[in-house]
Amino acid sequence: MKFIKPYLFAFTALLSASCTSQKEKPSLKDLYKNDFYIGTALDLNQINEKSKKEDSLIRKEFNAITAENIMKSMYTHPQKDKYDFTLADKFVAYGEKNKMFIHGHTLIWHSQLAPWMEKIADSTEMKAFMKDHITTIVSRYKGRVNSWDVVNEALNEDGTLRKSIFLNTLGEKYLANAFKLAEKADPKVDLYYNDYNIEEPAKRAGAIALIKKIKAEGGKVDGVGIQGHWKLESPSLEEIEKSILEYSALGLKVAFTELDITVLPNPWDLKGADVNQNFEGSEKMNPYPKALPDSIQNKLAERYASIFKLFLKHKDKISRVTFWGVHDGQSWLNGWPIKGRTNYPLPFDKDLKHKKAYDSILKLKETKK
């Protein structure tokens, strides 16, 4: 017995050791805490917390949150005199005992209406429809919530207003009018106006002009969301670097609100977020279904570094990086443009295990230390 405990108590030590190394790993949240906050978007599992091992991890690495669809007009308002709060309560009150911030999704949306709002045809139901909306969900978590997206995707891929039954019934005054009345509701919470491709040329001086609009109408606008649906090769750093450039000359802060980055091909070069548009593909549009492979793992990895290295570059003028989706499997990027597929376009696997994009994305802040 007297040769056994040396050797325990050294594999005791060893796995100690291991231990206190696994839980001094650093995490997202933790190296960009002086940065800016590193947030992901949740689905109704997660905010119900279904899953301990995706509870762990969210908690473990994010410290902002947002709401992938529960907080949208056809959940929270499904009926003219109904509204339904209960998963949105619980969503906030999940970012309120982790201490994270909370980011709503979204107010003014043309996409994923209550069926009764589709059917509004005149200005002034309409007007009274959108008082109402705001109103009461902003103040519901007047002080609770951190921001809102108060406006979603108004504009054209040519920068021109998108023709929404918001801007058929009221024209173009509805975009002030949403921010004057979510201001009204709660005066301190940061409002946000919130679209895709608006890093593109074209389509961000149609938002640099709309801001500028809503802003000489008396409307408060506190920040730009720039979704961040990409591609390997595109955008361009170039185009994203102007963007946060110009946007923050605006006095704007700036949030990458929806980031994730698709792997798989697109024959029809399609690009943002339209959730309208589906198409039908064929085996070549679906080219990893099992796994991805290492030189594509690479250049995901390679474009997440490239994106980081240029937003700690202009930390001062960026608010909040949100992921869209905590790991690969509940992406809506297997869905959408084509059905079926499988994408691989987050720092985590559908196992929740982290991939080269995660360390890649830690490795510029741990060289610094």
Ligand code: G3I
Contents of the next structure:
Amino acid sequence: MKFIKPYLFAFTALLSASCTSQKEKPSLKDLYKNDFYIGTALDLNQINEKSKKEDSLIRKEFNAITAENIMKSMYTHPQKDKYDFTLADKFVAYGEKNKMFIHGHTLIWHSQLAPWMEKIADSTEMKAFMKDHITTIVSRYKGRVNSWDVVNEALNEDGTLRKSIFLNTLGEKYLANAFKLAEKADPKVDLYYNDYNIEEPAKRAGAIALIKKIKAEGGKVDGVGIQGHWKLESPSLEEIEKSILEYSALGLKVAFTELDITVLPNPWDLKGADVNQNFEGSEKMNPYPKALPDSIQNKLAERYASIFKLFLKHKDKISRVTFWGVHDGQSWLNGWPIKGRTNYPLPFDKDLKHKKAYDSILKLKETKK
Ligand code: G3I
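For comparison with the form predicted alone, would you give the structure of this protein in the form predicted in complex with the named molecule?
To see the whole picture, the full complex is given below, headed by that same chain.
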């Protein structure tokens, strides 16, 4: 007994120390709190707090939220004279309850429109739609939503304007109009232009021209949202860095708004592959249906580390970094561009366990302490 006691004491001390360190393990939002917001995109179940485990992870790790779908126009404005704010209200209340930065996604986007909107054919009707839609939604959340994607994805890959229903009916002036309407409804809220691939040179030049034009026409643009749907090998850090510098030189806040990194092959990366070919069920296109091999897990961790290292270098220019989803199981990349695949693009896996990617992002800050 004489000998056992000190061992027992040491063991108990060790156990309690390890429990404390488990409990006190820092989170993404805590470690990056002086740098930029760390956000996530919530699906319907998460907004409805369906899973306690997911909910506590969200609250522990993130201090900014975006609704992955339910604030899009088909959900908020299903009929011409009918708005439905049931889900959007819940989403905003969730953010307020948890003292999170709340981002609104999105006001003017050609995709996920309600069917009635797709029938708008002339400029008078479109002008009326935009005024009513933007004013009603932004006013409802005035002082509660912290920033809005006013216009989403207005550009083609070569930097020219996408021939959307908005451009077709109103011409280029729809862009400045949207920003003016949003500012009028909530003069203090931050207004963003949001798009994917706008870190690539041609599309970036298009985004810069577009934002300059909106400003020249009297629209208030506070920031640019680089979506960040990226791959293991591209875009290069050089292009991302150039983008941060060029956008911030326009006086804009730079946000990374939909960050995820696919680890799966894309049909159009395969030489000679026909994009219309059906790849569903193909082993070649879904190489890791059960688990991600360590080698790729490590690559993903390295990629995230190098990206966050760059973000930290430019933290004075970056307002927010938001992951597009909480965990791998929820990611849109399991269904796009090929349905039914298993992708691993986020720092948490489908069982909510943190991956090496998560550790690599935390480590950048822990070593600096
Ligand atoms: O709500 C219906 C459900 O009732 C139905 O049973 C189910 C059957 O497929 O579909 C559900 O709707 C899906 C919706 O997500 C909600 O889960 C749509 O089919 C599906 O197309 C939709 O996909 C979303 C996509 O935007 C639509 O364009 C993704 O979840 C969402 O992650 C994605 O997000 C976009 C950003 O808004 C803008 N930037 C690109 C990004 C990725 O595409």
